[in-house]
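As a starting point, one isolated chain is supplied in structure tokens, in the form predicted alone.
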Amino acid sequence: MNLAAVTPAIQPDQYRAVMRHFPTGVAAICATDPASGRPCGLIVGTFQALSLNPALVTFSIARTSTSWPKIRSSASFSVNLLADGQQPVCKALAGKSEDKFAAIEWNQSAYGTPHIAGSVGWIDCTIQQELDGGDHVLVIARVLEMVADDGDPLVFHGGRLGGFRESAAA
């Protein structure tokens, strides 16, 4: 049976309404734009571990992104795992400003990538592969180096940004 022929198309509003019930972490993908020498970045809620050996991570980027081509053209990029309280960083990097880093404190890593101050972790990567993901590109990246810091992650759930709070034991 050809399921594609008998399955109705899922409408974007229905897709969003269902998927908003699944919480995700918030990661900032950042690099130094080789053309301008300035930091550039974007936000993803699709970041995940993929493989231990070799160390690989994955995330997806909308094909309409204007920041991804700048990041893709750099030799390496960083994944900054944003912390609870970094909502302003998230909003700045999700915006369309020409200088998204104007109010963001960051340091340059040994790989030349921006590490955002206060993040709960940093992962420096290179692109290993890009795959077709419909209206997104699925990126598989090789981990070069990674460091964790203390703190709670920034979480996106139900259209809101916030922290993760453990519920009381029953």
Ligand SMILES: Cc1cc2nc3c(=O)[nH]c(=O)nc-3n(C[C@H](O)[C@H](O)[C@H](O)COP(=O)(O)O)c2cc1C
The other form holds:
Amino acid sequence: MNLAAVTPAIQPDQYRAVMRHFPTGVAAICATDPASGRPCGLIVGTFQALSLNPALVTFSIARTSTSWPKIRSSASFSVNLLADGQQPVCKALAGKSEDKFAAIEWNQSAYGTPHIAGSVGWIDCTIQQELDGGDHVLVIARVLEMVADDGDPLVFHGGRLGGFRESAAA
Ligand SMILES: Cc1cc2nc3c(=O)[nH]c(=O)nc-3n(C[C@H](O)[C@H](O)[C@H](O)COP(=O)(O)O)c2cc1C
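Would you generate the structure of this protein in the form predicted together with the named molecule, following the form predicted alone above?
Let us now look at the entire complex, which starts with that chain.
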């Protein structure tokens, strides 16, 4: 039986209503735009570890993203693992402002990528592959360098941002 032919299409509202029960971390994908020399970036909740050897990571980007074409035109980019307390950074980079970095403190890495101050981890990458992901592009990236700091991560769950809370053992 061809299941695709008999199964009604999943509506976006239903997709969102289910997926909101699955918490994610919050990562800022950033680069120096070669055209302007200015930092650019966006927020993703789809960042994932992929492979230890070789070291690969993955995330998906909406085909409507205006920042991704700038990021992918750069030789390398950074993944900034946001910390609890960096909600304003998340809000700024998930928005559509002309200068998303106006109120964000950052440093330039050895790869020329922006590293956002106060994050719990920084991963510099190059694009290995871009795959068709429907209305998104699935990006597989090779890790060039990675470093972590102490602190708790920012978590996205049920449409809200917050911190991680460990539950008591039974
Ligand atoms: C918590 C959170 C997670 C998000 N995850 C993704 C994601 O995985 N992929 C994506 O393309 N956009 C994601 N977004 C939305 C983008 O950050 C947002 O659309 C951004 O404005 C795109 O900006 P741009 O047009 O400058 O690329 C997420 C936003 C938030 C707040």
